[in-house]
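Given next, in structure tokens, is a single chain: the form predicted alone.
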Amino acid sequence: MRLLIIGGSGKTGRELIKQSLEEGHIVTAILRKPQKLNIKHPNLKLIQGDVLDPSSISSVFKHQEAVLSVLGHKKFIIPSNILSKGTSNIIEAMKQGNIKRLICVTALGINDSKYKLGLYYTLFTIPFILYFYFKDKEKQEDMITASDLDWTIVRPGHFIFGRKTESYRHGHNLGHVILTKMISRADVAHFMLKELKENKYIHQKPGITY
């Protein structure tokens, strides 16, 4: 497939690009600083653009078949609206480019998965460190669910570094009120590409953890 990846310079994004190319997809990645990505491949095209500037990204969406977003930013920016504003621009560009399929990563602990990242996140990390970041993620999810796209929102547990195991849990009611469940970035990328093929969770918000 012809895939457009948003947020490809991040840790999860790099893994997603690598696995997409390994599966034979034709990948276009929008990056604010393309020189930061040290992946070279004949099926990879890097485009300089910023999701906060619609004019820099709108033309890139033409002729793509699906959009995979692992958009992120520095978590201590206040006020934090990069995810919601960027996602709004992505949705509009998808409409103009006549693309329906969107797979977007947010996090457990958002909206109806609240408290599912364990006590440490619920009582300390989210309210005192990531409050504005998670509020922005909530707005991001709301925008996606209100759209007429064929969307899937992927909610990972706490990210860890690790290899692709292809052995993880996915679905609804994952996470834990007390314990913090974890998942590797490599397995999140694997699940996104798996969902792209299977379309099991269209208009759903599956969690993914070990």
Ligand SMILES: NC(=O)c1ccc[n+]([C@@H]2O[C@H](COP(=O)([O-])OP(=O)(O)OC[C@H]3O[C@@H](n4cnc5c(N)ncnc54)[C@H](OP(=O)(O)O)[C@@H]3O)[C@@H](O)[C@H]2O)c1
Given for the second form:
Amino acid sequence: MRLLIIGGSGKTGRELIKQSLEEGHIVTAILRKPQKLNIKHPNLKLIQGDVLDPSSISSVFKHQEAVLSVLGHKKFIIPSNILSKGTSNIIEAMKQGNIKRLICVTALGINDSKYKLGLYYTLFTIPFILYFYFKDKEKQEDMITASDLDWTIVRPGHFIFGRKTESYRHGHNLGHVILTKMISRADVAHFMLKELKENKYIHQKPGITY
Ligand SMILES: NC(=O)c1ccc[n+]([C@@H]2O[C@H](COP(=O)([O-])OP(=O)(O)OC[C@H]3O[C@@H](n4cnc5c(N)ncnc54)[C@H](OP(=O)(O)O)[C@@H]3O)[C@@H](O)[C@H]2O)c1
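Next up, the form predicted in complex with the ligand. The previous block was the form predicted alone.
Up next: the whole complex, starting with the chain shown before.
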């Protein structure tokens, strides 16, 4: 398929690009700094763009079949709308480009999965570090669910570096109110590409953890 990947220079994004190319997809990645990505492949096209600047991304959406977003950032402790504003621009560009399929990573702990990242996140990390980030993620999810796209929201547990195992749990009611469940970024990328083929969770928000 012709895939457009957002967040491809990030830790999950690099895995996603790598696995997409291994599976034979034709990949376009929108990156703020294309020089940051050290993957070269005949089926990979890098476009410089910022999701906060619609004019820098809108033309890239034409002729794509699906959009995969692993957008994220590290400005956790200040109020920000990077995820929601960026996603609103992505949704608008998808409409203009006539693309229906969106698979977007958020996190366990958002909206109706509240508390599912475990007690440490619920009592410490979310209120004291990720408060604004998670508020923005809630809005991001709300925008996607209100759209008329064929969306899937993927909610991973806590990320660990690790290899692709292809052996993980996915679906509803994952995570735990006490324990923090983990997942590798490589397996999140694997799950996104699996969902792209199977379309099992259209208009759903599956979690993914070990
Ligand atoms: N860490 C965890 O335990 C955990 C658990 C569950 C879910 N998640 C979520 O999973 C997602 C991916 O995580 P990650 O660790 O792979 O994130 P990451 O390494 O921080 O990568 C984020 C990506 O988003 C890009 N980006 C940020 N602002 C952008 C903009 N304005 N325009 C275009 N691209 C922009 C970054 O580009 P630059 O390289 O230019 O900055 C980077 O490619 C995040 O949403 C994260 O919150 C994380």
